[in-house]
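Just one chain is shown here, as C-alpha cells, and it is the form predicted on its own.
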Amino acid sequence: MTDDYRITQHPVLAVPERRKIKFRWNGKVLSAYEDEVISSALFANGIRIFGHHQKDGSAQGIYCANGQCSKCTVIADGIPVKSCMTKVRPGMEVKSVEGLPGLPEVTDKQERKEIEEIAIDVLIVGGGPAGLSAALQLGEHRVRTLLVDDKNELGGKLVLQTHKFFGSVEDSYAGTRGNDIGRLLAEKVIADPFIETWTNSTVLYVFSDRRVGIIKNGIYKNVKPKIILNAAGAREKFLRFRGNTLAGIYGAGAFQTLVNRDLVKPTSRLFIVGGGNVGLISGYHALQAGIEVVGLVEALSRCGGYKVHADKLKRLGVPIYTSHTVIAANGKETVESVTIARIDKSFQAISGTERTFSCDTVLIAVGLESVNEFTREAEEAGIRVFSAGDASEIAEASSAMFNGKITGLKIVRELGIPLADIPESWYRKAETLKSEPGRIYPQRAPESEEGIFPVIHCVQEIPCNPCSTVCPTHSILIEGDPILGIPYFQGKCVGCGKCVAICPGLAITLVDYRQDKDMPTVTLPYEVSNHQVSPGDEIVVTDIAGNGLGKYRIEEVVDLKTNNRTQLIRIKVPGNIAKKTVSFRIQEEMVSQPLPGAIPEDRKSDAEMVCLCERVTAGEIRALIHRGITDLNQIKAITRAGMGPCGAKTCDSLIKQIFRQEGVPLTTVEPNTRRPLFVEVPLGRFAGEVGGDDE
C-alpha cells in the first residue's frame, strides 16, 4: 500500500489516523486500514482486477460498490463474499475468483441461535436523507421506530457528498456540505430514545405472513411492523457500448464511495459518461481528489444537471461534449482508452466524428432507478407501506429530506396519533425542491463601476436560496419564487464575502472598485485547495462558460474557518473583464487532448454486453425478440439473462431498452419474475446459523 493510491490531502475531508493491518491477496502480504472493506483495500494497493468470469474469462472488478451486484466477489478465508461489503481483518486470506468459486466446507459445528422476532410500529428501510428525516418526525411523536441500513454508518449517499447542497436553507440545509448534513441527521436519530438503528443490516424480503426478514451483523431476524417506510434509495443504470465489461468501468456511486468515504484514489485519468448532476458532481469530486478528468460526454444537446455544476467543471478545465456518446471502451482487461462520437437527432453516431482519449477509468452516470422492491412486496403482503426519497421518485437529496419529513408526518397520522394538518405550503415547497433545472436567463450584472458588490453568475431556475439568506444587508433578492427564482443584487454590499463562500454552485464573485477602478479586485470562490495556489501565482481566469480571459496574478488567498472550507482568491483584472471573471483553470488543456490516429473499431454488430453476470449480448436478446418472444422469463430461460447474482438489477432495464428500439411496446412485454431475496444469503442463516458481520 503506497500513497500513490491513497488520498493523503483533501480540501474538504479530514484524513484520519488509522491503524494499519496486514492481509494476504493471492498469497502476497498487503497492508490495509482497520475497518476498511476488501475492495477499497485492494484498490489502495493498485489492484483493480478481482478475478475472471467462469464463462469467458473476462476480468472482474467493481461496479456498484453497494452490495447489489457480485462483480467484486472474492474468496475471503475460504468463503465467497462481496468485497465491497466485507471488512478486511488482520491475517485474512483473500483470493481472486478464477472461474466458479468453490463451496466452503460443510461443518456441523456451526453456532445456532433461536431466530428473534421483533414487533415494531414502523420499520424504515434505508438510513439516507429521506429515511433519517422521516425517522426524526416519528421520534418526535414518540413512535417506536426501527431504522435499518446495510452500511456501517447512517447517512446514505449524503456520506459521499463533499459539495455544498442546493435547496432551501430553512428546510434542507442549503449551503451545508452533504457529508456534514448526513452526520448531523444521523446524530439526531441515534440520540432519539424512540428510534432504534441497525447498521450493517440488510433487509432481504417482506414475506406474505407480514414479517420482514433482516440479516443483522450476520444473524437472521424477523421483524413484524405495523407500517413500512421504503427509503432504500436508488440503483444506478448501466449502458451498452463495446467493451462495457472491462475492469475500470463502474458507477458514480462506487467512485464516490472509494474517493469520499474510503479516501482511496482509484484512478489517475477519469472519463465520465452522463451529464446529469451525478456525473457532473463526480467530476468535481475527482478534481478535489487530485484526479485528472479527461472529459465528460452527454447525449443530449445540453447537460441535464444544473448549469452551475457544468459551468464549474468547464471553468476548472474539464471539456464537456454534448450531443456525443461513448462508442467503445478499449483495452485488454482494464480500460486503456475510450472512444466517443457526435450523434445525430436520432442518437446515432456520425461516422468520421470519432475521437479516442487515453484514460484508465470510465465512470457511468446515466441515471437512476428506484429500489421499489420492498414497496411492492409490502403491498402484496397487505402491510401499509409508504415510500420516500429516491425509492419513491428520483430527485435531489434536498428534496428527499423534505419529502421524508412530510412522509414521516403522514405515517404519524396513519397510526392514529393526533396531528395538525400538514400545511398546504409544505406540499408546494416539496414540488419546488424536486424541480428539474428550468429556464436559463441572460446574465444580469450590476451596471455600476463604483464601490463593491456581488456579481451573480447563476442564471438558471434551480431550487436554491442560501445567497439571499446569508446576506447581512438583505441585498440579494430572489426574483419570483423564493427558492426557485433567479437571484440578483439590489441594495448595499459591505464586502463580507459570505455569499461568495456559501454558494453551492460557486457562481458568485465580488467585484471591488474602491481602490482601483481600472484594475478592480475580484474575489473568487475556490474549493480545490489540494491544487494549491498562492499570492503571486499566475492563473488563467475564465468566464462563466470556461473561456479564457487572460493570465493574472493572485493578490491574496483568504482561508477562514467561517467559510466552510471554501477559499476566497483575490485577483486584480482589467475593468472590462472584472464582471465576467468567475474562476480559473487548474487542469491543463493537454490532459484532454485526443490520441493521434484511430483505435480500430470492432464492427461486430450488437456485441455490447447486456447481462454482466451471465455474459449475454444485445445481439442474443435482439435475435429472440425477432423470433417474436416478448416474455422476459422465456428470454431468461434461454439465455440466463437475469439469473446471475445481481438478480436482474442491471440487465432488466437494458433488455427493455432493446424492446423499445425494436418498436415493441413494453405494455405487451411480460415482466421478469424477480428472485425472492434482495441479495444472496447463506441458507443456514434462516435456520439461525450465526455468521460474521461481513458475510
Second form
Amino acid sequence: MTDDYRITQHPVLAVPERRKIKFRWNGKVLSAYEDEVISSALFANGIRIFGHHQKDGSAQGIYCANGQCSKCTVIADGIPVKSCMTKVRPGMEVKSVEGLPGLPEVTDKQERKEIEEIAIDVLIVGGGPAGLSAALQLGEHRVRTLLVDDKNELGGKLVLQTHKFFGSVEDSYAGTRGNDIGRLLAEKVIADPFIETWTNSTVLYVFSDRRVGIIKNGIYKNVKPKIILNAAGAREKFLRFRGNTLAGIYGAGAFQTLVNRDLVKPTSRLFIVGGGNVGLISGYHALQAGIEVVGLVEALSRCGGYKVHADKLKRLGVPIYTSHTVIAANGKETVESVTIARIDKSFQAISGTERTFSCDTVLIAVGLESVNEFTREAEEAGIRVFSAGDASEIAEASSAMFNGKITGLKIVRELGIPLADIPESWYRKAETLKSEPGRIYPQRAPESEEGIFPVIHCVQEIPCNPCSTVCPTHSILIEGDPILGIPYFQGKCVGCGKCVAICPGLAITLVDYRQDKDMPTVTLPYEVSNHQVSPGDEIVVTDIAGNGLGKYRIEEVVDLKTNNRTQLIRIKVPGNIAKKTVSFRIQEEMVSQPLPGAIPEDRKSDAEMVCLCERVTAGEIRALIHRGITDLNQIKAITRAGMGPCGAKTCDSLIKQIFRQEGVPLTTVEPNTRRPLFVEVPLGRFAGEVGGDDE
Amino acid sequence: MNKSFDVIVIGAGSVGVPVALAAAARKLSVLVIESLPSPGQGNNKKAIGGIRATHSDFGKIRVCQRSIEIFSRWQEEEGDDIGWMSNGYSFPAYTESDERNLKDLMQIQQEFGLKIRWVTPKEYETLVPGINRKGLRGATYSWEDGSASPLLSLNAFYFKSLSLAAEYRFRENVQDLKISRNRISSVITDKGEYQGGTIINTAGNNARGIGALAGLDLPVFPDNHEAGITEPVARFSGPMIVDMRKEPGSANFYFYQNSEGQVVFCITPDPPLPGIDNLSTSEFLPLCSRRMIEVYPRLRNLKVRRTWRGQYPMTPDGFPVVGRSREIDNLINAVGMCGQGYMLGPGLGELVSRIITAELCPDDIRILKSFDPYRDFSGMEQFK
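Form predicted on its own already given; the form predicted in complex with its partner chain follows:
Next comes the full complex, and the chain you just saw is listed first.
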C-alpha cells in the first residue's frame, strides 16, 4: 500500500500505529488497516467508484458515509453491505456492485434466538453531544438509561471536529477541541453505572405497541422505554446541479469522516459548496490534512457561518465566492472539474459569469435537517418523547451539549424525581448558544503603540467566550451579552499568549512593541503544522480578510504543550501593519486559478438528479407538477422517488424545492408518508438469527 | 363548473379508478370524489401486486381473467410500463389435506379454462430455486397469473381516465347523500354538491359508511394486514408463493419477487385484527421473517427495506359485494373486495360500466350472482 491516500501526519490528530491486513477488491489484493471500514480502505487505495447503478449505469461512490444513503454499497463476502458501516476483515472478498446484485449468499444453519425484550426508564437515541450530555444528567439522578448509537464510537460528530470549540467555557467546553470533548463526555458516560451504552446499534422504528426495534451488533432486540430522548442529530441536505451524481460529490460529514476519523486523504483538490460553518470548517480540515482547497461558493451575499471561520480560510489563501452557485460538476464518472457562476437576486445564474475549476471532489455543505422521525414515531405510539441537539433544532454542538443537559434534567423531573427548578438563566443561555452569527462591528484595535497587548480580530456577535475566560489578568472583556458580545482588551497584558492559543477563530494576535517600536513582534496562531513553517521562512502575511500585507520572515515558532497543538508564530512587521496582521497564506494563488476558456458541459438542467437511489431527475418531477400533482406520495408512486434504500431522506427536500420554484405553495402539498424501517436490515435478523457486526 | 354528471364515483382506489375509466370510455361524464389527496392512496398502494384468476368461483375467476387481459396488454396498447409480469402463482402443499384440497380445486379451475397444473417438489424447485423441500408434497402452478405494480397501474388508469375527460375531486369528503323518491338526488361533500345519474360506491374501507348515508347496511368490515418489501436483487425466483398453513399468530402468508427485483411479502394475522390501524407493530417482522426463512432459507440475508399496514375490507363470506341497490335505484355498490380489489379492479370496472348502461351479458349475470349484495352470507370462501 502506498501512503498517497493516507494522512501520515496531522497537526491535531495523532496518527496511530495500526495493523495492516489484506483484502481483495474485485479480485485484486489490497491493503487496509485492521478495524477500518471498507469505504475508507477503498479510498485509501485510491478507489472512489464502488459500482454502477442498476438503472442508468452511472458510477456510484460515497455520499453520506454515515450509514444512511446506501450509495456506497459493495458486496462483501457475497452480501451487499454499506461499505461505510462495515469493517474490512482479513481476506474479505469485496466486489463492486455492477447493476442489480444477486441474492445475498447464505451460510449454513444459523443460530436462532428469541428476540430479547428490555424494559428501561429512558432510551436515548444518539450518542453525540446532546445525547451524552443528557445521559450524564440522568445518570447523576440514578435514572436507568440506555443510550444507543449506530457508530462504533460514542461522540457523534464531535469525534470529527479537530478545531477548538466556540460557545461558553463554563457550559460547553469552549476552547477545547471537538474530538477531545467527545472523548471526555463518552468516558464519563461509559463510567456511569446507571447508563448502559450500545454502540454499533441502530434504532429501526418506534412501533405502535411501544416497543423500539433496535439492531444491536447484528442482533435484533426490542426495547420498552418509559421515555425516549431523540438525540439522533441531523442529516445533510443535497443540492441540484448538472452532474450532481458523479462519484466524488459528497457531503461534509463524509469528508470529515474520511479525513478526521479514518485519516484518509480522499482528494487532492477539493471544491466546497456552502459557506455555513460546516462548509467553512471542512475547508479548514482539508487544509490541515494537506488537501488543496480550490474554492468555496456561497449563494448568499455573506457566508452563513461564523465570520472568523470564513476569514481563517481566506487568510490561508482559499477564495470564497459569495453570491455564486455551482452550476455543474463535469467529468465522465468522477469529478474532473466544477463550474460556478454568479447569481442574481432571484438566485438565477448570470450567463457569462461561469468559471470552471479543476478539482477531483465537490463537497456539499448546504445545510442540515433534523432527524425527527423517532420523535414522530414515539408520539404516534404514545410514548413520552423529548428531543435535543440537532434532532430538535439545527445549531452548533456547543448548543447541543447545553440543551442536552437541560433536556436531561427535564426528563428527570418528568419521571417524578424531586429536583430543584431549572434556573431561568439556563434557558436564556441555551438561547444564546443557539444564536446564529449576528451583527458585524467595525474593528477597534487598541490605539497604543507601546508595550504588549492582544489585538482581537473577532468582530461578529457569536456565542463564544474562551478568550475572556482564559486571560490571567481578566483584561479581555466582552461588551454586552457575556457570551455573545464582542471581546475587547482593557487592562494589563502579561504577554502569556493564552488568548492567542485558545481562540477557536484564530482571531487574536499579540503585538509587542517592547523590543522595537518600528518593527514590533506579532504573535500569530497557526494550526496547519503539516504545512510546516520554520524560523527564517518568508511568508505573505494577511489582514483579517485575507488581503496580503507583504512578505516577512518568521522569527520564531513556539510549540508549547499547554497550547494544545496550536503553534505560535512570531514575526516582525512594520508598525503600520502590525495591528492588521492576523495570519499568512499557505496556499499558492495558482491553486485557485480557473481553467482557461473552459466551457461548462451542456447538460440540461432537467437532468439534475433529485432521487439518487432511483435516479429520478428534476425534469420528471417538474413534468408531474405541471400535470397538477400535489401529493408527494403520488410522485413517489409514479417515479419511485423516495422508494429507494435511503427512504426519501435525500430527495424529499429537493422535490419540495421544485414545488416552490414552480410556484406551488408547500402548504398545498401533501407530504410523503414515512414508514419503517430507518435502515435496511436482513430478514434473518428479525427471525432472531445472529448476524455479524456490520448492520 | 359542471355539477351534474352521468356517473359519480365515490372513492378513487383500486376499484373506483377503473370504474371511472370504463365509464368514461363509454362516453359517460364521470366525477370521482376522493377524500385523500391523490388516487390510490387508500389500500391500493398497500397491495403487493399479485394478480391471479385462479380463484374458486366463477365470479372472481371471470373478473380476474379480464383484469389479467387488461394488465398484460396495457403497455402494448397504452404505452405505460406498469410492471406487469406473467410470473404465475403457486400454492405449495405441505400436508396431505392441503394437497387434496388444492388438487380438488385445481380440477374446478381447469374446467373454467384456467392454466394451472400440479408440479412435483423437484419441478417446483426449478421455479423457486432453494425452496425448502422438507415435507413439500408438490404445488399448484398457474403460469398465466402474474403481478404488476399497483402504484404504476392505478396511476396509468387514472391518467387514461383523465384523457377520456373523467374529472376528479381530491381532498373532498362525501358528507351526505340526498335521497328523494328512492334515488340519490345529490352527493354533498364538504366542498360542494353534485348531481349524478348513477352513483357508485367504491369507497373501500369506508364502504359501509357511504352505504349508511343511503340508509343501507353493507356488511363490509376492514381488518388489518401487514406487508413489507426488500431491497432489489437480480431475478432468482418466479411465481407468487402462497403458504396456506396456519401457525400461531398467522393464518397464511405469501411473497414474490416483483418486476423491480424486490421481494414483497404479506401475512394474514390470526386471529384477525379488526378495524383500521395503519401503525406498524413490533410483531409483524419477526412473525413473517421466521415463516419466510423457514420456507425459503435463501432469503435470510436479503435486507428488508420498508414495511406497512393496510386493510382488507372483508365481507362475512369472503366474496365481494357488487350490484345495483334494490333500495336506491341509482346506486351501485362495488365494495368488500376482501383484499383483492387490485386484481379485481380492471375487470370489475368494465362490469360496473355495463351495469350502468344496462348492457349485461349472460356471463355478467352469472358473475353478479357470486357477488350479490342480497345473498346469504353464511357460506365461506375456501381459497382466499
